[in-house]
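First, one chain by itself: the form predicted on its own, in structure tokens.
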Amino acid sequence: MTELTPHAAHWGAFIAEVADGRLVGTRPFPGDPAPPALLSAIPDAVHAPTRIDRPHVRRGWLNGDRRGGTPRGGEPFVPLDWDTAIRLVAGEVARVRDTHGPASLFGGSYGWSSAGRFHHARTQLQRLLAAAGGFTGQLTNYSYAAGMTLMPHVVGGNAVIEGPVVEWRDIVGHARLMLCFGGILLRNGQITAGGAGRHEMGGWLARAAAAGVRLVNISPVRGDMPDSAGAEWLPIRPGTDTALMLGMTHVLFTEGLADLGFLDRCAVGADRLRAYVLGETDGVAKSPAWAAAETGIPAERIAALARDCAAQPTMLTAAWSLQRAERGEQPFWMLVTLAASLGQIGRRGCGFGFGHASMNGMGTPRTEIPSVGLPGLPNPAQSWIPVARLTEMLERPGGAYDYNGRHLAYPDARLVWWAGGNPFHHHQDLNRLLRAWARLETVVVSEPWWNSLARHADIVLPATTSLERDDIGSAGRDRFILAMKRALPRHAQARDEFDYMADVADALGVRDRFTQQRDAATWLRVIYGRARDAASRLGIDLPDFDAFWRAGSVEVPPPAQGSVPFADFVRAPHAAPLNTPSGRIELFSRTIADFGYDDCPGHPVWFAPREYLGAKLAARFPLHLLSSQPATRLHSQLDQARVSQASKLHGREPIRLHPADAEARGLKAGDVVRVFNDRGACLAGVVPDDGLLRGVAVISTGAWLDPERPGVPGSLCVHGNVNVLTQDVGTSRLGQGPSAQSCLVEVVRWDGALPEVTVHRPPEIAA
């Protein structure tokens, strides 16, 4: 008999089908118009042979090998009982804290662990470390770090990136032209951090096309917009979106199309920006002809696009990926500048926004309700680093760096405890990370699977999956709260993070502070009750916990008409000022200018990237490699499942190349190639794609790192992890975000015997 249990994951709510204690299938959430295909991969992952069955310790670490010994990743693991594992972990936390200070404990754990808001691994870990005296955490995120640091300076906050952004229904009803920098990639719309009851990005895009909105896909990849949208494709050289927008702004200023009244009332710095665009400050006019040389887009197309934007209601949107590149602050700042020059900000369906293409729920009409979440504890160490500076922290303990106007120093990290994430997926230049990783004295990893992170740990603690515990799914971009009911028994000796972290807290003498004398079932009622009380103060009536749990979900209907970003401000700038120093949109920021950063001055500018098709380095590495979000998994999650495995060629991650680029290298579909640059190399399978700009290659992220020589930095990744190739440099001293999309490579056919992919099997376990 099959049991049906409501549950949720980051790729959506679903009904779990369980028979004889095994997950045998998933059914879409009732009413979801576009349930993700990834739901079908969940049973494979839950019952994968890579599930970790009990605690383990690296053999060398157990024998006293710390810094400078055998590299992590190349040694067998020794099984432990839980009592010993708890004692070892608590002992290491106490030793490092007491000897080197709490900032030497790194508990960043950036992650997409469970959609559940109570059993959220990073939150649980950071509560534990905070209760035990403090730790070093991470600030910002890998998704839009540069943008989220910049936008408060420019428009006074991050709603333009995180939401609510301009609503799709207003775009459908009022816009006539929509420029999509980075396209609208529908597979991104399958994902919502915290789970979702409805996937609506594709439906809204189709409605916009049917309503006659002219859609323009400005991207090196034609497939970044579905064919069904009927969008124009404007192929652009990667990393040059800022140049395109500058060229368009030049047309607006020189042809009298800029809304000078709007700029005067609602912005500061237009005069400085205009002088830069016209070349009065540096002798280089940012004309369409100048922009054409950088972008590869004909000057007449650039000029025509600017005139079209000025002539009709226009919406500008950019994917988060644009700012994950060298000087990534600039395209986001320039998009705001272009929109302000058009003067359409604050109008229904017009203006600008970020992320319509990046995650489900962006632009979807919804009533803002408080998210369910486990509260954190104050961190006594008051220590953090920007998320993308992990390797540099390990390389340069005590080293100085700049971030957002502050002069800071890296902590001396001795112990890393990672729970709920995978830096060997998210981080860039993994060979550099591996070398820095060897400096640590102890690495503790909480993880359900023997992925690349667990293989590079010293102590491995087996965690349950979300299907093996009760929880609540909740997302700030979704109008549902979801019951995630336990559907399966725990795997082998796996335990919930809350359960075993409470034991570690007990060993450290802080159990009551960590648990607040509540068990997991009580905590679920508490965190739901807090969200219900907060909703009540907003006039929203949510059912009590028992009614919610019986129903399996609660939906808050969207308002009849949503708010328009910046409408109140545009209507009366002095009565409703922005949270910027001037109270207005800052096309020139005196604050940023006074930081004195040569890589991010006081207004948006064009920087020629060090790695792009116009760089000298392109003579050696003539392909610009983009690392896209995968269609067959979420980040590195589900890579072990058949859906992901079926997408690979000869067991390797695909690399998409323009047919002419493949032919020039003597390559054909299905060939395995070595993709390389000075940072590293990996194997990949060739997929010709005439929907790419020539000179552009694409590999999706998330293939589990599988070095040919485990534990040896610089070793060939035989599986195709793109982040052995991407560069690990900050976007600028302002944002210090990741620059993964600025990456040049070359490819050659692999003619030797294919190394075996072994990462989807457990590592060697010693007696």
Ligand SMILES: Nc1nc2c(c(=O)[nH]1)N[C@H]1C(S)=C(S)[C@@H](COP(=O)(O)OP(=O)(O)OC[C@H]3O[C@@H](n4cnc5c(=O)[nH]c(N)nc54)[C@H](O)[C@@H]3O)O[C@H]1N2
Second form
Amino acid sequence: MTELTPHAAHWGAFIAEVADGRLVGTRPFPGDPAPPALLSAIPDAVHAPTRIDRPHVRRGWLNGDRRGGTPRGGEPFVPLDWDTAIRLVAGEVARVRDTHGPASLFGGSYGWSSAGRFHHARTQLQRLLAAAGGFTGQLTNYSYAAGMTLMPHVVGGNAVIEGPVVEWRDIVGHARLMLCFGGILLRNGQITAGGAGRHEMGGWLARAAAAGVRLVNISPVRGDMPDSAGAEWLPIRPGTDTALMLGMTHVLFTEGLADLGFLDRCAVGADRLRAYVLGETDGVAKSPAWAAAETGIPAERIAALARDCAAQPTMLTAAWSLQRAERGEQPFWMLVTLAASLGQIGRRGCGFGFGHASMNGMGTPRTEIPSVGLPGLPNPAQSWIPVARLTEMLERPGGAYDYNGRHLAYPDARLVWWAGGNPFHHHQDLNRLLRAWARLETVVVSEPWWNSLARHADIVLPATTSLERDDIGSAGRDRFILAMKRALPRHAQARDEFDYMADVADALGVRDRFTQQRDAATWLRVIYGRARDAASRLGIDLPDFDAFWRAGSVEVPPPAQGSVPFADFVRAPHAAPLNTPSGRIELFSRTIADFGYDDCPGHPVWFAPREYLGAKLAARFPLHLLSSQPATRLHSQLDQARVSQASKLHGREPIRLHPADAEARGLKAGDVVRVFNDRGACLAGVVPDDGLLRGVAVISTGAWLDPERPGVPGSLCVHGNVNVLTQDVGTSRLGQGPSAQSCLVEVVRWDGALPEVTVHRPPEIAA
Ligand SMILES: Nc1nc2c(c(=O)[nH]1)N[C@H]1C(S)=C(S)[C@@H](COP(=O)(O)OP(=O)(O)OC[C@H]3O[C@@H](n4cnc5c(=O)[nH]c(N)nc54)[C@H](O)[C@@H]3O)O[C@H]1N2
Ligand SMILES: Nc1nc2c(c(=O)[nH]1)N[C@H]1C(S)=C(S)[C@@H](COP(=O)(O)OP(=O)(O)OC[C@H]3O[C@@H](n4cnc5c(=O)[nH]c(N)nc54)[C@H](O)[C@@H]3O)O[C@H]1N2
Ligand SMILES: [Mo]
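Take the protein just shown as the form predicted on its own and give its structure as the form predicted in complex with the named molecule.
To see the whole picture, the full complex is given below, headed by that same chain.
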């Protein structure tokens, strides 16, 4: 008999089909117009051979090997019972805290965890470490660190990225032209952090096309917008969007098309910006001809596009990827600047936005209600690093660095505990991370799977998957609250984070502070109840917990008409000022100028990146490698399952190459190649794609790191983890975000024997 249980993941709500204690399938959530293909992959992952069955410890660590000993990743693991594991972990946490101070416990634990908001591994871990005296955390995120640090200076809040965005309903109804920097990606629309009840991105894009909105895909990749949208493709060299927008702004200023009235009323710094654009400050006019040389887009097309934008209701949107690059602040600042020069900000369906391409729910009609979430506990250590400065923190304990106007020093991290994230997926330049990782005394990892992170740990704690526990899914961009009911028995000896962390808290003498004397079932009622109370204060009635749980989901209907970002401000800039020092949009920021950063001055500027097709380094590494989000999984999650596996060539992650670039290297479809630069190398399988700009290559993120010689930094990844190639450098001293997209490589055919991909099997377990 098959039991049907409502559940949810980041890739969507679904109905779990369970027979004999095993997940045998998934059914789409009723009413979801576009359930993602990824739902079919869940059973493979939940029952994968890489599930961790009990706690383990690295053999060398057990024998007293700590900092600088045998490199992690190359040694067998020894099974432990839970009591011993808890004693070891609590002992290490107490020892490091008492010897070096709580900031030496690194619990930043960046990562997506599961969609469930109570059993959210990262939040649980941080509650535990906070209760035990504190830890070093991580600020911002890998998604849009540069953007979210910059935007408060420019428009007075990262509301642009995290609050309301220009709604699709309004784009369909009011915009006539939409420029999509980085396209609109249906593959990315499969995902919502916290789970989605309905996948709507594709539907909205189709409606915009049907309504006659002229869509322009400005991207190195034609496929960044589906053919069905009928978009024009404007191929651009990666990392040069700022130059394109400067060239367009030049046209607006020189042809009398800039909205000087809007700039005067609603912005500050237009004069300085104009002087820079016209070349009065640096002798270089940012003309369309100048921009053409950087972007590869003909000058006439740049000029025509600027005129078209000025002539009709226009929406500008940029994918978050644009700012995950060297000087990633600039394209986002420049997008706001271009939109301000067009003077359409605050009009329905027009202006600018970020991330319509990036995730389901960006621009979906929605009533703003608080989502369900587990609150953190105050962190007594008050210590953090900008999220992507992980390796540098390990390399330079006590070292000075700048961030957003502050002079800071790195903490001396001795113990890392990661739960719900995977730095061996998300971080750049993994060989450098591996070397720095050797400086740690102890690495604790909580994971359901023997992934690359668990293999580089000292103590491994087996976590349940969300299907093995009751939880609530809830996303800041969705209209649904989703019951995630337990559908499966716990795998082997895997435990819920809340349960074993309560035992660690007990060993540290802080159980009640961690649990607040509630069990998991009570917590679910409490966090749901808080969201319900908050909704009721906004005049929205949600059912009580029992009714919600019985129904399996709650939908909050959207308002008849959405709000328009910046409308109040634009109507009356003095009465409704922005939260910037001037109260207006800052095209020049005195605050930022006073930071004195040469890598992020007081107004948007063009910086030629160190790694892009126009760089000197391109003579040695002539291909610009983009590491885009995978259609076949979420980051490293589900890599072991059928959708991802079906995409591999000879078991390797695909690399897409322009046919002419492939031919020039004697490569054909299905060949295995070695992709390399000075930082590292991996294998990948060739997929020729004439929808790429020449000179551009793409490997999706998320193939599990599989070093040919485990434990040896610099060894070939035989599987295709793109982060052995990317560079680990902050976007600038302002945002310190990751710069993964600025990456040059070369590719050669691999003629040797093919090393086996072994990472989807468990590692060696010692007796
Ligand atoms: N080169 C390159 N790198 C990138 C990017 C890029 O564009 N290019 N993008 C970046 C971006 S935007 C992001 S957000 C990051 C994503 O980076 P991450 O969020 O770190 O990636 P995930 O693979 O989602 O990691 C989540 C981990 O949590 C584990 N997990 C799931 N459920 C549970 C649970 O209940 N308990 C525990 N203990 N663990 C659980 C999963 O097995 C997985 O290992 O990657 C970044 N890295
Ligand atoms: N299926 C799936 N969906 C996902 C995720 C996933 O792992 N899997 N991850 C989710 C997460 S955490 C995030 S943060 C978002 C990220 O969302 P995004 O950052 O928007 O996603 P990416 O795929 O990294 O980049 C989008 C496109 O930008 C283009 N691009 C890259 N560099 C440039 C450039 O310099 N200029 C221009 N014009 N275009 C460029 C690439 O061709 C790429 O296809 O995606 C989310 N959605
Ligand atoms: Mo992200």
